[in-house]
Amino acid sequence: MANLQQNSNNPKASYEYRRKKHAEEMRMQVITFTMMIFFTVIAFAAVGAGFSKWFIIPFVLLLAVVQVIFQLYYFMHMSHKGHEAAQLFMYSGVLVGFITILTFLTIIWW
């Protein structure tokens, strides 16, 4: 990729810049939103369709957890410079969550 200066000394440049970002920007929330959209139907239809709940609750979920994380990294602007002490917490806690539901889960089936 090019390397682009975001601070030029030439304000047209900088705007157009800019507004070359904004709208890379908006075409991908406009996408994960028709993605997300798209999963929500494809979650009824599967639900709808009566398939087995071994079937349904591990797809529901997985489609619950891809959706997460296009509304953190896309409408939450994790994806961009500056959010790593954010992304450094949240994903400690899920780590942290995970290992305690794993761990009570263990100990009650074992």
Given for the second form:
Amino acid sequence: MANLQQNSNNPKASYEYRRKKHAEEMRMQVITFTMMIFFTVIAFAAVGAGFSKWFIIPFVLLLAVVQVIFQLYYFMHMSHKGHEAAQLFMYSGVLVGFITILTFLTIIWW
Amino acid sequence: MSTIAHTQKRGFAGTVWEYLTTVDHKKIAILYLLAGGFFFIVGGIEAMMIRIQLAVPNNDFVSAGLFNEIITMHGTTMIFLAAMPLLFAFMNAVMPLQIGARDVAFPFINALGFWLFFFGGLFLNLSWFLGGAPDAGWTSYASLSLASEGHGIDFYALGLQISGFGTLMGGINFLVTIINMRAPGMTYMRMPLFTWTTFVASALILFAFPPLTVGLFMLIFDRMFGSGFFDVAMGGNTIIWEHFFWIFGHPEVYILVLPAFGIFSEIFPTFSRKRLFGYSSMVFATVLIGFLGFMVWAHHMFTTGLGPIANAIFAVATMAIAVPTGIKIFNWIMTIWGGSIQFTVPMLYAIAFIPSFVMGGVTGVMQAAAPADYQLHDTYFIVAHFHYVIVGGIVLGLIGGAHFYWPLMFGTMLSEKLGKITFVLFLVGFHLTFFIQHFLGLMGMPRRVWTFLPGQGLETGNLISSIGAAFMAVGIIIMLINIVITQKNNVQVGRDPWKDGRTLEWALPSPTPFYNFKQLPLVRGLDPFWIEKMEGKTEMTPAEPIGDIHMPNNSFIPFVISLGLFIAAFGAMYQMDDKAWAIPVLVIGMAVTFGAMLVRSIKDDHGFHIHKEDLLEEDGKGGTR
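For comparison with the form predicted on its own, kindly provide the form predicted in complex with the partner chain.
In what comes next, the whole complex appears, and the chain from above leads the way.
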């Protein structure tokens, strides 16, 4: 709620607006929830179907990343205003972690 | 509880208890200053012993084994237990005031951070009395540290682990404070540069300390519980420690130097009576240094055999850092340019800092060239380089900052005369000590060497270096005398003692009230206090009416939590000797820590309010406190 700032003094208009916003958000949440279940099913199916591990591991990891993004943006409301600092720090952390892992993969365990 | 309880005079025991339990950022700053100052003296004594040993060839002032312990403890103490806490002292004392906050975001965590650092440092230094200090260098490379006998390395790993927790907590606390607690109108691009550098340094702490924690845990497990992360014979890899250490260690350099840059960025405009030149480019350069700082760590490891491609990438990234640093240097020069300059003691340190630090930076770029580094690696050239950066950048910043912020922290002004004597002795001593070491290094004197032979051309250089160290020591002693005299005379200098204070901290009455701002100030631009002064006002425009102020209660729990870990560390260390009491001690220590945390969790502590009426009444009495 704190993230939806009221711009209008007219309580009726702002109520209508919030209602519409919430409805829209609910729709997105249902869609992403469905897609997340779908992704999970695909991930299990990919393992069950017995593809080569060179396909399955990157594929499942990719699905996992997409799910994390859905989780953050649609369920934890990171797309809303007021999360810029948190986003900056999360992406910085991801970047630092990625560089570390990349270095370890390329120059220690090559 | 009302304000009265805080203003009455206390006896000695009462003062000690107040400091043991305090959660006030200004008092925690003083604790950091005292503890950091103590460890700075300890590290300085170790430095003097190193220079005495190396003053003449074939010296046997200390034994080779003891020498290894001394160099290890000198580096570790100076970085972790002196430079960082002293910077934390200034961050605590100044940053909340600069952004117009009444305290840091988590006062309890602030106290906990201090006590963890203190007990970690105490644990590390107790190694001198309990069978020998760590002796594998401050980097503690795994192949050497795993082979080290006795408990020295265990003291190192456990002590740094405990104090590292404290630092990490402090860093997160500062981040949250700066993001959430800025006064009305204090946008990011109006924050003073010291606040900005605190912010970036805290972000670096957030990202850099976890690799150190992981590395230290692996070292602890390898030494105490028989794992093999770094043991090649068990399929481990000793290079991984070096990576973890430097993924932490290189950002650590910027964690230290950025706040020092911030202090200078406050000193220059104040004593030039000009706003900081290129404010936005200074902010940009600070953030860029922070980012690049994470992509260069392998330049410490060029000679480990990373291969030409990795070496080239890290060499270029390292050289890139010279660009934002250069931006800063030119901005400082442009700030002084055409200003109405006053050569006060802090200003002298700031001006001396520019050429000193540039010399360290230039040798840094020389070493960044990987082929050249093969020649320079592990020689005195490296020692000269990093002392030029650390002493020429950070220590000058700390001493200059101490003179600059002393009136803010203690309400008294350090003697300018003694300050100038200290400055001359310290600066001359510093260049005398370390400039010649470049040439000793180029002549082939290896780093960390215990002694050297006569007739190799190293005598004169080493003797000059040792004489310089004595100059620095005398300078620091005079500074201590200055502090004692100043505090004994206790002449209160009142508000805005430098007369040209620009930022919010100077707008406050002196001594600063324990609630900082009676009314949060309205910030109308960069250098808010200066803006008000230019409009003929003497105080900040308030942003709110006088109202009740919510304050946290003091707490003894941070001390107890830290003490528990301190006790547990002894148990963890001695259990590898199969001592019967070790495991119970470990359990008791952890029980103390978790018990204290449990008490903190289940006992409600809502703090107290300073009532509006009390605040108004103080106004009536003239508002001295």
